[in-house]
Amino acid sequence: MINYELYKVFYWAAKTGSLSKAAKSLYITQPSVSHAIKQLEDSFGITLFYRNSKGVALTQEGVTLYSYIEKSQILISLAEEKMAALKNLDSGELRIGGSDSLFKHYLLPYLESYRQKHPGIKLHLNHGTTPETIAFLKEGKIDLGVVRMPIVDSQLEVMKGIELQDCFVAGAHFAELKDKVLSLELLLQYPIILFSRNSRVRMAITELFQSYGYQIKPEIEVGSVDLLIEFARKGLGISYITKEFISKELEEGSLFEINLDIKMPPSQVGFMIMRNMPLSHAASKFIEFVKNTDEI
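Would you output the structure of this chain only, in the form predicted on its own?
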């Protein structure tokens, strides 16, 4: 078995293209670097470097080895960073991905309280649709994502959060509907306002209508909860929106819920992480904080 330190020397010599720079990075002497590389080459029985005017360069075989060693070094560096973060929550960062609406209307109170408890933790929020959030997670740009479920992906682990109830709402312009119970067929005779097509909410309501044999075609498509609220208040149509996000508007009467002759199923919000990959201490503590708060 080859000593890991030899691979470490090989990595820095290949990365810097210089034995002296590798020695400086590793805080060892240049002869020690040369000796380590010779040991590695002798172990494999092949030449890994050749000298050029700038220092050293990799042979074809060296390039192949480097493609593997580079990945291992990145993983080791990540592991060291994770271990350092385990010490305490006085420093570190919390990287979360999700939609604007879930950040503003669901996560914001938790983020505010968490930050007050741990002011040294830096917050990095990556806004995006569910497919974009999944991509952020797989690319290592975020520690966790907050998304609407279901999420079916063997690489991901999803932990259930709270349930949300979506509904159709309207403003004063459609006041005649306030005390009526509408069928889906009758509802579709009115202008409908929905989230953009790539949102999980839009996919869910489309599938629900299809299950009853209807196609829901919006008059207006928007990209934020705020626009769903304002367009409905202005009478531009009937918006499909999360009830918990408009409690103020429902209470003050600027919006009212459309009563339907079917029961609208609740939606589930979940936290999404990479399967079999360790979470940062800050991220795991945040998930724990949200769960404990929800149980109070």
Second form
There are 2 protein chains.
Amino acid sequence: MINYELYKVFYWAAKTGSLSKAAKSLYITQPSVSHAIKQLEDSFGITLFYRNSKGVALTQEGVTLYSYIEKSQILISLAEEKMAALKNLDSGELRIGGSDSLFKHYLLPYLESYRQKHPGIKLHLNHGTTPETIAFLKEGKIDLGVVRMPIVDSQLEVMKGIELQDCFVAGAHFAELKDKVLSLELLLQYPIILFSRNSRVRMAITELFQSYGYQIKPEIEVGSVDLLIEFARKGLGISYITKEFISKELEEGSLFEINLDIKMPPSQVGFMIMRNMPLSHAASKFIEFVKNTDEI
Amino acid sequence: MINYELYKVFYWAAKTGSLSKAAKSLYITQPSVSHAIKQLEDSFGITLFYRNSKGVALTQEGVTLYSYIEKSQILISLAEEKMAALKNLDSGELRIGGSDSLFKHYLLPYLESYRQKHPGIKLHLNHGTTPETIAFLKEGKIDLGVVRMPIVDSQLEVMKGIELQDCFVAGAHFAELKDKVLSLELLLQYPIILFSRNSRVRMAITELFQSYGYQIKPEIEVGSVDLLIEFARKGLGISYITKEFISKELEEGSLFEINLDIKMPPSQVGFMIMRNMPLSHAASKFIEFVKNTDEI
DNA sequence: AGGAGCTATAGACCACGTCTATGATCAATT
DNA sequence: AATTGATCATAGACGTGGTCTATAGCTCCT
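Condition change, the form predicted on its own to the form predicted together with a further copy of the same chain:
Full assembly next; the chain just shown is listed first.
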């Protein structure tokens, strides 16, 4: 089998029309080039160049070989450029899966600033439920999943993100509750708005109430955080919602937090990646970036 | 600069999905493959495969690299196949320059049998005068020129072909000359048909007559051997023509040779190639073939 | 005649690619 | 659980082959 290094030498010799120039381009000596070309000619049993005192020129057969090798070498050069671009994040893909609300309210600033730094990286955001996100990860359709903890799956490696605090909030319509401290039992007298059944937050709150011996049954179920906010503001009920996602509404007073006589347990954001599978460079840099920013 | 051998290893590893299988395909050991892939990954600073107990699979970046390298390697394979074809004359070009008459009356049987042996070789016959043929040779437009000797050109290497004997012939109209021996002076009394001015044969006969103190002026000048034959047969004059080209006519008696009191010097066919320029494989095999056949 | 290019050849050397041997891990058996 | 049989990774030794220097031979140009 022919050593492919010889084609590299052949390419430069043909391209420059000179073994000496090829040697310079390749940072080797002229005898090495001469030797390499000889090897190639010997292994084909065909003369590729004719030599004269000015340099070398391709024979008919040499031209034929060159027509193939040139394309091949250009492809390799392109490959090397592409790899360099991937390496310094001028190119690549970052595929993240997770819930819409986490993208919008938590990840967005990171994504914005990452994109600004690396505008060549294509961003794929794939929203879905936690099980869907895990499935996508395992199928290799996404590099990274961002969901609520806890996640227990031996195939996954999970890193903790920030802590979020869920709470019940209401709008002006329930102003009478503003400075009161409610028990769970009392809370359940009011219409409750919850996120749809298959979400992690919904499961968590259902379990929490069960552990206290109550069953929480929402009047309204919605599919997005925006609707949770909107419905609460319009006074249709009391929404269970992540406090960090409504800092604007709390500040401007269009929503207020309901004080309960028990502390709601915090929930944590988790970054999931596949265990024992190398991350794409774009993804690992993104995670690194989020980690460093979170710590500061 | 990256050793292109590594791409060969990468290609097989990616293609087979297994370092062990790649090793077998490449007739090296598995640790060598492992080492090579590692080198490639290190020099890019990018992980190309993830490894598991079943084998290896390309990462996202690995897939990108593979998309280039696959094409590149296929081109090289095609190149190697093509070179093998050129080597055993399944493919290639044979470009010969020379006079129409030599092609038809001398080279044709060789060309036929060469073509039969190597149907993949494209044949280019380029007819022209001797100076044109030499020019084509120097421009690299033909591999081989077949002309009348002598040729004196330091850039050319000339090999002798067969000897041809030119002679004067006539048809039935001049039957009275059949068994006579003519002097040059007497011959010149008859209408002479010669090949056109710029041919080598024409120059030779002109010089020959001059060396005896005569000037030969044709009644008719023609551009092809066929016309020389045809005109002589029709009785329009006495043609000066290569005896070997009219063996059929001499045998059947439609033409007969004029006996002269001097011996016409033989002329020799010459094969010209460029000195110090390697021949195409197709051409060198053809010359070899002609030489061997001629000797037998 | 001399010099400045070019490529070819010879021979020495040592880097690096390959090998063997072994370890680590995982999955599918027993 | 233990065993077997795959996989790839690692370590270290070995020896080939690619690269080097030095030099020759050639052609062209001054």
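Numbering follows the first chain given and starts at 1. Rigid core: the largest C-alpha set superposing within 1.5 Å between the two forms. These numbers were taken from a predicted model, which means no experiment stands behind them.
Enquirer: At a 2 Å cut-off on C-alpha positions, does I76 qualify as shifted between these two forms after fitting the rigid core?
Expert: Superposed on the core, I76 moves its C-alpha 2 Å or more between these two forms.
Enquirer: Using the rigid core as the reference frame, would you say K243 shifts its C-alpha by 2 Å or more between these two forms?
Expert: K243 C-alpha, core-superposed: shift of less than 2 Å.
Enquirer: Taking the rigid core as reference, does K38 move its C-alpha 2 Å or further between these two forms?
Expert: Yes.
Enquirer: May I ask for the C-alpha shift of Y50 between these two forms, in Å, based on superposition of the rigid core?
Expert: Y50 is displaced by 44.5 Å at its C-alpha.
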